[in-house]
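The chain that follows stands alone, in the form predicted alone, written as structure tokens.
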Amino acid sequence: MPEFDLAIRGATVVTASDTMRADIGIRDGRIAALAERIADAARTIDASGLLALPGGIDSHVHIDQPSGPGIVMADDFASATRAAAAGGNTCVMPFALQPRGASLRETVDAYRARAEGACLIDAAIHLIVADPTDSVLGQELPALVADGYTSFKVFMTYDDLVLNDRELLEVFAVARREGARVMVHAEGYDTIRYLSEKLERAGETRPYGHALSRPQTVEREAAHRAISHAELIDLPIVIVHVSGAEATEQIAWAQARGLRIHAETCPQYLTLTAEDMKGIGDADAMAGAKYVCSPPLRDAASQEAVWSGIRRGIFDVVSSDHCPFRYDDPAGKLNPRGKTSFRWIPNGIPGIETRLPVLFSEGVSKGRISLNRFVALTATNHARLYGLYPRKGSIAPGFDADITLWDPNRRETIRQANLHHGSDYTPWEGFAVTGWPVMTLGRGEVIAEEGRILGEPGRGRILDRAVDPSERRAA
């Protein structure tokens, strides 16, 4: 019997801390050895001239999630994980969203049942706590954390999701006691409502009004408030999808004070701007709806501020915040109410397949970040933050053989026609990139190659996680 099931030969192996030329020996779906030469293998892959990177982990994606009356999300688990694999990812982390008045446990069980048997790659489920009742806080949430759902998201905006300050503090206290990781969507609900209504009264209803209704001040204030609550409870939190300078400054201020505040941003805040919501040069007056997401896209100065935060180590992860809707669809961006005001355009854009190529091209290829930093931002830090390390997130003996073979010099142009998601458009249509995933392996199995999907839905596992006992502290 050969010593290894598979050998990947000739690649440059890149982790968050090291870059080396090595062969990779894989056995039973795990990395068994790194060596100058792996000779005794049942199969081999010649990766000469390619980088071997840990498979991407996208820790912030929305899949098959309820999105309001008459609105349907464009991706189910099969299509979303297919697109993720084609883009070089081997694990995603979607959200089980608790509707108001619903049992959190029943919500999670139903969501997991939809994911089981449908995923091409592995997935770990976050929770969204929208109704923190006494039974949720006292029974359901602690039990779910113990069962392996060790991270959850809270919102400071949206009619059906917003938690008030007292509720945020109570949820934070449970997370502290149970050792769970909390993600925070930081935008001020009342301010957004006030500005939205003011804009509508003035006749500003086009998609660009979305940006005007959510200026950086709204994100800055909410970020500071979330940080203050976290400081009071002594809880590490992750402020997600940070869009510009002002929220970044609040996070840097907190980190400088020794507070355990983590930060996430997304490729859209590094490459797109609010001007895209104006639909300039497009005969379709609603074309700007394709770019509506929250927080909104900002400007070139905001992009540079976020890049600076990445270089300075303020940001831990870059996720896609994949939240896909079809554009030309009455159940998507062009729903009847959405045509009357920006306020009713579904918030979110597709990006699960384009996250890695866009960040690599704009970051590594243009000299803004190193290869090792790219790996940290796209895989290793996600695994560390959310309880997947050391199973996921690096290339070393004992880790799952989740590996993306990457051509750093390959030039491609992103086209909707070549993507695998369920949406009918990409915000990066015509975007030129340098650096491209050519093969994705999940637990040692080739699941995507040159844009072709080779794995079958259902091969992906739903992963349970354990909390770090050191994170459990009396509230």
Given for the second form:
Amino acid sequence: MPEFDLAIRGATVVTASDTMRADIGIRDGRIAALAERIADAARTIDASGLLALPGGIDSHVHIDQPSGPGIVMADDFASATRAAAAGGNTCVMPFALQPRGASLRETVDAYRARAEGACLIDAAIHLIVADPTDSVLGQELPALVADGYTSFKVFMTYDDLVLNDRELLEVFAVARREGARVMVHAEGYDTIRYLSEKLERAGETRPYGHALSRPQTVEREAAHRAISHAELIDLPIVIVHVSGAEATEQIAWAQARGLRIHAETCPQYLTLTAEDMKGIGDADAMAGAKYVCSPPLRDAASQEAVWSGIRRGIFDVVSSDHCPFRYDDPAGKLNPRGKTSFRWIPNGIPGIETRLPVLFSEGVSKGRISLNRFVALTATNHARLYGLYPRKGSIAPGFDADITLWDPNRRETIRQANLHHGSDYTPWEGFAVTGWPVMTLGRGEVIAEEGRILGEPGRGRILDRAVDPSERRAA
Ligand code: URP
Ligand code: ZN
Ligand code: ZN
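Having looked at the form predicted alone, could you now put up the form predicted together with N-(aminocarbonyl)-beta-alanine?
Starting with the chain above, the whole complex follows.
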């Protein structure tokens, strides 16, 4: 009887802290050994010349999420996790969004039921708290955290989601008591409304108006307010999808004061700009809608500031904020109201399959970040921040055998035609990359190889998590 079910031989194994030439022995879906040469295995994969990286963990994705009247998200759990696996990921973290007036428990139960049996890769579910009533704060939220939903997002904008300052403070206090991780969407609601209405009155309704309605000041102010609330409650928070220089500055300032403020950015803020929202060179006046996301894309100087933040350790994670809509679809970007004003274009862009190649190419291949930092930003820190470590996020004995074999020299051009998501476009169409995921293994099973999906939908597990008891503190 061979000692291992599978041996990966000849790869350079990269973790957040080490780079080594080692064989990987896998047994029962877990990494059982890492050694210069391992014993016999039932099956061998020759990975000479390839990197073995921890499978990507994308801790900020929107899948099958209610998106307003007449609007339909382009991915369900099957298509999103298929695309994620093809792009080198082995775990995603989508959101169960509580509609106002709804029970948080019923929301997450229904959402989980849609995920069960559909996912190709593992998933852990965050909550979105949009209606922090007394019963949500007093009963439902603490019970859900205890049941393994240990992280949730709150919004400082959007008509149906915004929490006021008092509500933010109340929610932060519950998170502190229960040891939950809070993610904050930092953009100021009132300012956006003021600017949007002013732009519309002036006739600026193009997709590009979206960028004008949410300048960096809006994000900077909200980031500062969230940081101040977090300081007051003494709660570590994650400021998600940081888009530009000004919010980055606020976070750097907070961290320098010793506050535990974590930060996430996304490939779109490193590679695209607001100019893309003008649809320049495109015959279609609405083409800029393909790039409408919040916070909006910025400029080249902001890209550099975010790269600098990554290098200085201000950012913990790079996620996709995959929020896919179809473009040429009345239930997507080109919905009838969206054609009348940027205000009605659904916010969000697809990116679950392209996150890793874009960041690897622009980061590692262009010499901006090390391989180890790439692993930290795309897997290890996600696992650590959201309670999946030491089950996921590294390559070491005992971890799930979630491994991506990566060709660092492979040149590819991103094309919608080759992607697996449910959207009908990619914002990175024609984007040239160096470095490509050639094989993805989830718990020791080959689930994607060279763009072909091999695993069965439904093999992915929905993961419960536990809070770190040291994070649970009296309010
Ligand atoms: O535009 C975006 N990012 N839409 C997704 C929802 C969010 O705020 O993350
Ligand atoms: Zn958000
Ligand atoms: Zn998001």
